[in-house]
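What follows is a single chain, given as structure tokens, in the form predicted alone.
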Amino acid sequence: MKTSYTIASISAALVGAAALVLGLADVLVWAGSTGPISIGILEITGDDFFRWAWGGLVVVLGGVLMLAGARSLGDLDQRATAVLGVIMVWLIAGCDIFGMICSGIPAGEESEAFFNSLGGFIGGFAPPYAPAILLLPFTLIVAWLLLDQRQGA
């Protein structure tokens, strides 16, 4: 039986493997087996149980679903499995972005004002970023490739 690999299956497998590794890093940093990780624009601090433990687990499972779905994307069920993995990463990335927005609204403790200035608010979106936010543009591409494939492909 000959297996043909498409750009969608290769990209889903690569992004799925990255999500698996970064999600495991989230959980391991939270568990205390390693210290905080900061590499370039990536930062994993692990100080919040719900974000780093549960969020890392959701990213891990999203990566597993993308890897499982990348095997045979000609089948609609496999493609749907990969898309579900992408959506799981989107959920955590959306929560991280929402957290960035909410933390940028109030001014810092050293300021007399309650609301942050526009420059301070926009400055809150500067790097470093959580792993799910870094995976977001790649998962958008994977979702587009998966949903753009024709049924017979």
The other form holds:
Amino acid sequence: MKTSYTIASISAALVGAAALVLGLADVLVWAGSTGPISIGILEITGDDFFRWAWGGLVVVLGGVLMLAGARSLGDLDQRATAVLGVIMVWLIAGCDIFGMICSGIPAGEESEAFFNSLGGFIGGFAPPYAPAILLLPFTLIVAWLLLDQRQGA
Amino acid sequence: MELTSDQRWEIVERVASKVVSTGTSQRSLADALGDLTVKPLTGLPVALAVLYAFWSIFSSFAGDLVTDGFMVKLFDNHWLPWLQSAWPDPNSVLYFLFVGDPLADNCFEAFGVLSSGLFVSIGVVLPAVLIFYLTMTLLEDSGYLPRLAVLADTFLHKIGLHGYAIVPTILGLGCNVPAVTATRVLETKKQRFLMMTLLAIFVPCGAQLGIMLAVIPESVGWVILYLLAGFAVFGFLLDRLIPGENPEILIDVPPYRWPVRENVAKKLWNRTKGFLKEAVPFVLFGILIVNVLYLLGVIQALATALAPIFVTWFGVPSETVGPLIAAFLRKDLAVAQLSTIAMTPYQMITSVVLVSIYFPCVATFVVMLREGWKQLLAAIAALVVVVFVYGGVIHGIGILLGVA
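Okay, that was the form predicted alone. Show me the form predicted together with its partner chain next.
Below, the chain from earlier opens the complete complex, with every other chain and molecule after it.
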């Protein structure tokens, strides 16, 4: 099979590599190999097995699939593999955002009120963010490029 | 006028040429994605991601939003105080049965039919059931569930089940109540019994997993390992001991499709309606029965009678008997109670495994009863044997390792 490099394949490889590294960081911080990471708007606390170990592993595997599919995107199966990797990162990011929405609606245990104020709700979306959310805009671009890629190109 | 055979065929051709169009079909990206999610190398990572999403959505919606966000506040700050003030005579038997502990300040600890009973069924289990049914329906209608069943089929066949048994297993990790109902996807009585028994014994519910992660985070891995090993070993043994058929199934793997909103809404409504009509009254009735047993001293007598077995056979302190009896009502609270007892790490692992494999919680118990009292009795018999044998084996492993 002839290997061809396009903007789509290069961006899939770059975002895949980033997902691989950030996902590994999620798992390593959870495992205690390194302390919590906080760089700019990126934050990995590693305090929860479910989010950081399992979720981190999914981001790692998403990165691996993007990298594996990035070669020869003209081949439909290769392209589908990269798209699958993108979808896996979306699942984690989507769950993080859904979690923010769900925890932002109620007023909180201490408050007498049932519903949060609008300001409190919007404040719940402020940075820092987990790696999957930061990867989200880049994966959207990769997905657009992958879907735009013609078979045999 | 009668037509000849040739004339008929001519008409058929004319009709066909007008309504049938032919061409070469091209494999689409959706087809390729569909194939990749069935192959183990790419399908298993996707399954990990989907199960993660399933769990995350469940805990965010049912846990953070509905139960912790609104229901706890509604029941603890409004319903319970009103009930305690409105119900006459806090020292009466009826108060104990229906409102529970007069000093309780939350519905978790009150244990009355109208306090804990309503809170557990409406405030905790109903949102969990609702979001589980919604996500299950979406997975089913989008075409992912059959693919997950294909991936799990090889392993589940070794214990007499088939791929679709993954559905009640996943449901059980959230709450065993809808999981027991979901065993109806299995074909034979043997398979339904096997699944129900394994669910009741080896699949810890979400509440229990949550409290385990909170109070004994360092030992959860071991507990899960023991439960997984038990699920595989006892599933294998029960499959060989129980007579009956394990039919092969032919799973239709449809292409991926967007779920139709009307179909999803209809399925969700039918399934939730079934839960509300059938399971909620049983949960309330079950709590009433347990309260009556407490009043009659049956629970205390059981605790006293079982203490020697726990100490000598399972190798755990006699203080663990109380929490284990309480596990019948709430397994998560039982784990929390265990965490306050002085034990070695290995004793803690053993006792948490025992809480997990011990009698199902009252809600699961009553839903199993609804599936048939003969099945329930047989499942309890299997459960007693498994708890006794497995509890002893874990103690034995601890002795061999020199940690028990």
